[in-house]
Partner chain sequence: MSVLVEMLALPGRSFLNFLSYLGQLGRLVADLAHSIFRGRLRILQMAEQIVGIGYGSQAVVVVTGAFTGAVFTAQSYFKFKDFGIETTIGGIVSVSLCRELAPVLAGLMVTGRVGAAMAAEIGTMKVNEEIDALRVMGVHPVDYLVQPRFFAMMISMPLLIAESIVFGLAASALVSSLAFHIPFTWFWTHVVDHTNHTDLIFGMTKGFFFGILIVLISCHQGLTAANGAVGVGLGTTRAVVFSSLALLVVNFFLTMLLNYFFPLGTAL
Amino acid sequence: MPGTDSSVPFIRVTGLKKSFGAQKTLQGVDLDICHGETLVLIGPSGEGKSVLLKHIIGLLHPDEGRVELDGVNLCSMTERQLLIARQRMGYLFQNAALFGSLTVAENVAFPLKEAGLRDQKQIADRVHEALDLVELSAHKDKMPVNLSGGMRKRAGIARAIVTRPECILYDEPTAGLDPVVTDVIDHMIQRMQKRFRVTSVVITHDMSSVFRIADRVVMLKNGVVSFNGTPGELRASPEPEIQNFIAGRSGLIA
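Since we only have the sequence so far, can you give its structure as a single chain, in the form predicted on its own?
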């Protein structure tokens, strides 16, 4: 469960820089993420939101800067230490990234087995609990190819939460979904946060989702944080670029 020292951010990103060849993606990101909050990352495509998430979970190493988890620098950890740290976080990849050769239940069980759990009854109970939370218990024996887009996302959420992480990172959980299914996914994110007090970091381009689920909103632009505030502060911002982004007016953000 989340740490008890609320004075220390659960995740702290300091001076984070990352380039891919000549492309400077992150150019000095500073960000604190508090225990138990739902933080939503927004901004134009290609501004490094997914890259930031991959640094938080330790899948990428920064060129400069650091990422701290409960005050401990992830960037200085060995691979073994990183594996342990990652067990505190769940990750929903874009398009859910389910294994096509495994059933829904087997996909959800995969992180438990990777973490070394061998008790088959305990695995089955944890998988049932996770699938029940996302209302997919009746579909546990289906293959991913036989699921709708929304069901695949829900299965991905179940896989992300089955280890009972302290933090869940969602990379565009509602992309490509219709408004009704988007609403279902948003309510599931809220349910996870309220029931387990997990820290949630959500990337989305759906502004209705932003105002529905966010405790705080951070906008990335030109590789740095250009806005950091509440949904109400975002909506009231006098910045034309922010208002254009909220309204979805194309061609007006560099």
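Given the form predicted on its own above, produce the structure of the same protein in the form predicted in complex with the partner chain.
Only a single chain is listed, so you will not see partners or other molecules.
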């Protein structure tokens, strides 16, 4: 059964390179992500964290290198083959990417209906459960345009988790959220891992979230992995660059 052999990494990224025009965003990223682990991607803005995440789910095609899901190369798949592979994953977009023409509940129900679920009660229960996890049940009938940025993001998270995928990729799940809701989302990510052994890849700039949820931390800098280790190793790293990043120091003097 795929997804259970712990000797094979669930996701393996090898020599990934991607350029946009003259801008070399990824310059040879190597990364293994194991089943059930929560990996947090950190690094300065514009260093290709979202680009890497989009390669993992096959939204972008690399210039060089490969991305394997359970040993199967996603980069050699057609778009229609990728559609099937992606059903094992959930994805939270940085801007949530909710469908503007559907209510919050309809947005969350969308992947269930598309996956073929027809029982309306079962759909309603699953939607309620997902919205409850992100504390958004009270707003289920609102249109996305009437939600705050943080609420939109939480609705996006509910939509990403509602199908109970094996792996969820979060692009800045707590950006723009207040500290209490950030804590709720962090706990939800931890709970998903403990209860369903969900593999999570999280991009965040919130260092308290990093130390709260990460099994492993990867830092991207100049298009390559510049750090790969546990949160404890990150904290103990002697690299001034990493320490400045953790402390949020720019080095500028007022």
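Small disclaimer: the values here were computed from a predicted structure and weren't measured. Residue numbers count along the first chain shown, from 1. We call the rigid core whatever largest set of C-alpha positions still superposes within 1.5 Å between the two forms.
Shown in the overlay between these two forms, fitted on the rigid core, is a CA shift at Gly71 smaller than 2 Å. In this overlay on the rigid core, Glu135 has a C-alpha that sits 2 Å or more away from its partner position between these two forms. Put simply, the small part of the chain turns as a rigid block by 15° against the big part between these two forms, using C-alpha fits.
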